[in-house]
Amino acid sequence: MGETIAVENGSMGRVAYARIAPNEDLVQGVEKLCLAEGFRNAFVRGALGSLVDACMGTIDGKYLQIPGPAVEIVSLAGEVRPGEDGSLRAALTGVVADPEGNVYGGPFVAGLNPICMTFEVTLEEWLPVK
């Protein structure tokens, strides 16, 4: 029971729809869209895409690597907060559907997740109450 938890008092803030590139970064195209709206903090509210490639993170701490192309997201979580330098750092978790059919799940690996044509997502800005 040396489980700690936060409760957290604020605000929802603004709504952005957005796209992300071909060849961006899945995380990291997150975080570039939260730095350009000026949300410090915010939460994935819905995605419509697919990737090239995708690679998770597995709970034994190792890389689970899905190869496309075509990789679908068939779900999309996360939430985007400054680290303890001030940059942005999104954590997202998903399901992903390889291009036979099997499913996968779990965080997405910054840098490794390749947005195959175009990424749609909705992003709403979190106000905390300092």
Second form
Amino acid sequence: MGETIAVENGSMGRVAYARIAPNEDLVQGVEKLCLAEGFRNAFVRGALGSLVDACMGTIDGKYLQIPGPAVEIVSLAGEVRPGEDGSLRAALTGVVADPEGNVYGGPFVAGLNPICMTFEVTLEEWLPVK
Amino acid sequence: MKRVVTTQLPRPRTLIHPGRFNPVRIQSLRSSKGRHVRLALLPGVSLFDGLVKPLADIGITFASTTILGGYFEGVQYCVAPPDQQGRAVIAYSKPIPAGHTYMIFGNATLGKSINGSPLVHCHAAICTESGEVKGGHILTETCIVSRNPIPVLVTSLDEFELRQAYDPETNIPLLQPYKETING
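Take the protein just shown as the form predicted alone and give its structure as the form predicted in complex with its partner chain.
Entire complex below, previous chain first.
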């Protein structure tokens, strides 16, 4: 973990809304939305949609697979930050519901959460004070 | 299939939808500044009316909202199993009654339906009257705010519109962003 600053001052900037299409990855889709809109830092302000299957990290470093379709996204929070190498990295956490309505939670694993029908997301740009 | 915990990375599946693949995978628009409102859903009103009417009164017709938790009566929700008719990959189930419910967390998008009327698309995690924790697509017109007001954080979406439109790829109507129209 390279993060050493506990408090980062800044202000909110632009607001972007996107509809992300089926079979796109949830986490990388949010990163690509930032690329499309020119955001370098952002917070998720609202999100809902569905996944083909969901994959979340577990507390002991394993992967929780929730089979669909569809697995509904019922809660999502997160942010996008630039990585140490300058790439964009979204960290998304949330709760999903399987096709019987049973719920599971955890961090979404990048690359393993393909969107089923649609994903609606609102990002608000974060402008850190340099 | 039931959930599984594995040490191996699973292989994501690519599903085939009924319509032609749209090469535009991210439809996005932005506004220059966010406008925020703290809204209280008042007892006795539906989730739909509690969002739509007060926001319309202050000129907000497109928004992304976070429902910060509270009690509702008459909650009904849908899950999304495969479409047995084959018209789309999935179809919403019949409404599942949850009764007197605590909504743990919800997100609702406010937009316009195909016929131009307000539309609220809401997903939430709920604790049902039977004590189960469930989640799904919430039918916002049946959910009536219980005794206490429920706080909602609203992020207004200005400078563009969210309209429900038929999506040929998935063969269902979906909320999509459009540049503002001059004549509504």
